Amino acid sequence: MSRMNYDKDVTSKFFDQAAPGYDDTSYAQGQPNAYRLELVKDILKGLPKGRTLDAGCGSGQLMRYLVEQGYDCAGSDLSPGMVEQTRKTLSTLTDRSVPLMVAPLDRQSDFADGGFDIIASLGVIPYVPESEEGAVYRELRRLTKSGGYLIAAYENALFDLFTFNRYTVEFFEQNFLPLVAAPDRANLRRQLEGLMVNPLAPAAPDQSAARNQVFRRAENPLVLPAKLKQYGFEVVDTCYYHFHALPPLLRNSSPELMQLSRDMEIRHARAWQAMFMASTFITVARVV
């Protein structure tokens, strides 16, 4: 769960200030939204080609494959300077205008309802508090149409379980003590955290990450298909990525295991163990 209060003006911001440099930060080879990237190509291939929304744009670095595939495509994002920086990433591809719009996920009224066969939205729901999210939902359900597709990315909740710090305790409080019928909840973190090496690390988080800037959250795979069933979204496929080989406190001290963690990546996408070991992942929705 994030530790920031939300605040849209405060990640409108904060995806404007990265604009410039989103590409060379993010999309490098070996980053996750790479490996996001090429995920989303791969489904978009087992999906009837239509009309395609990228309802959180970013940078463009799906709408210029879509534009480069021969997409009808058009793109949204909160963040003003994300949409300038998607312009300027299709303006050297394409002489055709491609519809972008600067909105919020629930608020895209420049398009139609069942304007699109595809939506993805890509990493952009997790930066919504669960409070708002069923908005976000009904807009995403308004303007897919009948038998169309979702593809969203969402931070992997299930995660924390592989990680043996303090998100593994924190994980345990919220979802596993709630059910346990004791007076004391307090005394039994301290109980959870002796059974642990490193019960507070990491101590100092990565302040550059934008889950220690800007309000973010993550999902539990497990529970999603039946929240979007609520919106009339079928889940027909979950893939993962970002894999970590042994859990961060070893992998991230190891260039070994550092590589062999980019190894698992795209091949082991489907694989059950990926459910833990990877730290997010792409849902495939149905509109039924």
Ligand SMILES: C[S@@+](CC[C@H](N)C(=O)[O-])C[C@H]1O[C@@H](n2cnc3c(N)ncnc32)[C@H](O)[C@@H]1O
Contents of the next structure:
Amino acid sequence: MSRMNYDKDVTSKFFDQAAPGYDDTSYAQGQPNAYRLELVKDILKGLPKGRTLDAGCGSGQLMRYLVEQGYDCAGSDLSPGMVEQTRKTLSTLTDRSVPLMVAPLDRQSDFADGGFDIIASLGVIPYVPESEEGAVYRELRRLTKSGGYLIAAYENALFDLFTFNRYTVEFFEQNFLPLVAAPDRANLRRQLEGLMVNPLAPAAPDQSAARNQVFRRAENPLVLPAKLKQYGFEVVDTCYYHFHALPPLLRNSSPELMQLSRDMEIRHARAWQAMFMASTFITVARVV
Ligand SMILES: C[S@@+](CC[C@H](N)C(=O)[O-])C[C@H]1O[C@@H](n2cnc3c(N)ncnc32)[C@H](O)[C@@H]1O
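Next, report the structure of the form predicted together with the ligand; the form predicted on its own has already been given.
What follows is the whole complex; the chain from before opens it.
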């Protein structure tokens, strides 16, 4: 879904520069991250209250909740700017020293084996290419106690089937055409485009969107449980957020769709339709 090549330094600098205004842009009322946080708070309420790591803590919105609720917690992030922002967020909340470190997901070397009951990593794995995710999951497994939990948020690859645009054509090309033993893939792609009214939309992608500035990728929620099992995690819950009541291409002709979409958040987080209508999801997995 991202056309950007992966470069860890570019990612780190992108989030350094985003850090000071991150809460205002990403956590404003009605923003998807705000719904994500509500869902995660709810998930945490159903789990034993143990030592918790927020891996990829960003500006510290989840850390704030953990500290307020009295969790023994720690945070880490690739971006020094984000870690600094978390430090600021927490500074007025507690005199307790909360361990915070600058570290990539695959090298959390300050933290001991089995040091955490819960690891949250919300919207962070999408910024790691598939070729490096094995190292990430092994590291997260190393840090989590047996019987502990991983709460991770991803971009939803299946949402591309709901958009009837360029991303839908790409989804077919990447996921269905490889099963079709046909020699002329380019021709098949053209035929697929012919089925679509807007095969080239979005034509001018929003340059301010993260996915057009840094590498980012989606995950298929149907495939993820088997993938996580390889690393010792068993998926026990999946819920969706960032709803689109209808494909985004219809948004301009019906501004009220925005509100209808927001009305679906939380309420339909576990509906099967959400697997297509929501562009992001949270998976809860238990360490087995
Ligand atoms: C979309 S933000 C989400 C921040 C936070 N988890 C939240 O929910 O608000 C993604 C975060 O992941 C961090 N990040 C990106 N790649 C990372 C990596 N390889 N290791 C650790 N953190 C990473 C970024 O610096 C950024 O703070």
